[in-house]
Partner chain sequence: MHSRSPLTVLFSPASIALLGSFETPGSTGNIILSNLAASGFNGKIFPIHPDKPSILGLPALRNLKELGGTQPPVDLTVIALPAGQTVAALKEIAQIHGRAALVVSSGFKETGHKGAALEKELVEIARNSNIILLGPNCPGLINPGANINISFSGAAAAPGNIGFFSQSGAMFSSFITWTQKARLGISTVVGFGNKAMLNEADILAHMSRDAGTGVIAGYIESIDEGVRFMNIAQLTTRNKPVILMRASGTSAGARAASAHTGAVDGLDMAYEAAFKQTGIIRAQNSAELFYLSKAFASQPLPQGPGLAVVSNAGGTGIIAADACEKAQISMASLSEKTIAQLKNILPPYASFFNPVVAVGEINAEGLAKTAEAALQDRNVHSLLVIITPSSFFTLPQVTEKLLKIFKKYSRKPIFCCFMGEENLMDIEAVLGAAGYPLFSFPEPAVHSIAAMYKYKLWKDTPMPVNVSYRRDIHKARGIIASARTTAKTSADSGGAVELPARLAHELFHAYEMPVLKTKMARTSDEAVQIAKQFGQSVALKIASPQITHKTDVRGVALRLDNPSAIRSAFTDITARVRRLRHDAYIAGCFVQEMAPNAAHEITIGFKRDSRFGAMLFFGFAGLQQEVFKDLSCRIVPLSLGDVQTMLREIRGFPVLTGTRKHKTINLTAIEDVILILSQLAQDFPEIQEADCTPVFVSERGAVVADMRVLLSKSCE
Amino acid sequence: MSVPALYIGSTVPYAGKTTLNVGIGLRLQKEGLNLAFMKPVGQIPFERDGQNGDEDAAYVQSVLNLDNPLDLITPILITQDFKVKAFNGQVDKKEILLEKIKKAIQKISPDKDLLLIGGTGSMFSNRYCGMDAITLINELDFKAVIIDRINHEINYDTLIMLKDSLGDRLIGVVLNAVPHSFMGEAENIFVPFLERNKIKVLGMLPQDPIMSAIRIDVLAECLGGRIVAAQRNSGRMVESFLIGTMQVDNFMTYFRRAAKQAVIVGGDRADVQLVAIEGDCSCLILTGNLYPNDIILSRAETLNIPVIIVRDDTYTVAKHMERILSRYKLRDAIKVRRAALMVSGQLDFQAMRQALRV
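In the form predicted in complex with its partner chain, what is the structure of this chain alone?
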């Protein structure tokens, strides 16, 4: 492989690969490197102008201002058809699939300084068809940076295992969403531990509510809901949520603690709805498919607070919200700017470029 290639993978899905791709890509472009980008195995199929591709790949490419054909930057697209056929032994063998990827790389990488490669799912995803990250990195001789999202603690076992599998191809790891309360422990215990195990920690990205925020219209779509008031303000962001099932007094106590909250409340709790609207919540999510009364609707319109009506009950919606806020993809300009800033400021680019020899 003539062009150096950097694979961005993660220990778990939704760990922040796109954030890292965008942050690293924009910084290196700024430093004057001529980049190519691809996501060889895509699993969010979509169609644009008659071309099938991966939605994430297309987004990263557009942020990096690149314009290769979608089917070229994602030669292997995991659709429902692909999966079922793979389980039935009807898809091409691993070697043929790898050959497809090599050909795509040859087409997009001539005269480039670096090929940035976006991973799919976790480092182990798509092992069933031989398209997991470990196979790709080793077979195609990529270098790798792995991002790990902190969920209570660092996935140190997985990282050590990945180091064993990748050897020197693993340039280092990035720890993402590190809570401020955990920063000291990470710096004093886990970073030295990983480095003793020859795993370079390239940087730590602090937990940031903006990075897990979601636009209200996207939120409505994810919840299968309808926006029935203040649609014009549905581009507003939601960073967290609050369940409004308690008495109004108690609700106020919790409500005041955080900003940009979506308030999830039963469609029949006009008292809480009104308090939330007057208190400038980000949006109201009314559960149980119950329409609010006219007073609520007119106040929401006046104060520009979008109201989403969803069919599910409050508990189910809260569960969905938790999942959505932890897994929502990087799509908005505000988040891209924040990602670029964080990655640029926190990562050891010098060490990375040295390892890549670019």
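Since the one above is the form predicted in complex with its partner chain, can you give the form predicted on its own too?
Partners and other molecules have been left off, which leaves just the chain.
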């Protein structure tokens, strides 16, 4: 590699790679580095102005104010057709695909100080076609930073395995979404443990509900629903949700514990709906394709609480909500600014730049 290259990967999908790419990229640009960005293997296909590319890659490039063609920043695009051909042994061999990535790098990185590279899925994704992160990093001589999203505990076994596979190419790891209650244990037990295993912890990003929040109008679209009240306030954010299937007294106990939450409730439960509206929920999501009564609509309009009607049952909507809030992409300007500040303030950029020699 003629230009230093930093690959941002993760132990599991949806761990925060986009957040890290944006945060690191903006900070290094602020420090005067001339960057290029690519996501060599993409799996969120979309089309823009007749070009095919990866949606996340295009978004990160736009935030970093870069303008390379989509087919160069994502030379390998995983589509359903690609998978079918791969499973039937009809795609190019690994060496040919790697050469395609190398040629793209040569075109986008002349006179650049650093090539920032976004990963896809987990470090093991796309192993079936030889395009997994471990192969790319070792074959193309990238440096790597791996982000691990805390879900009950650190994926320490996976991190140790990745260190064994990548060796000195692994600059370090970033622990993401660390709950406040877990911060002390992470600092005093897990960070020393990882560093005894020669895995440098570059930083810990605290759990931040805003980073997984979603606008109500976007949420309605994701759920296939329609907003029938207070549409003017559909830009409000939702950070969590509560299912309103319980009796009103029990519902109120749980409802008071969290702010900015959507309440998912059957369209026939006017009692819970009214309590949620009067309690200033972020929005009401009424299931079963049932229209609310006039009292509910009137109070929702008066108090500016959006009401979304969806066709699915309450359980199905709740499962959709879990996926949406855990996977919703970094799209809003407020999230970009927050990501930049969070990453800039928490990561050891000196160690990173020293390892990259930039």
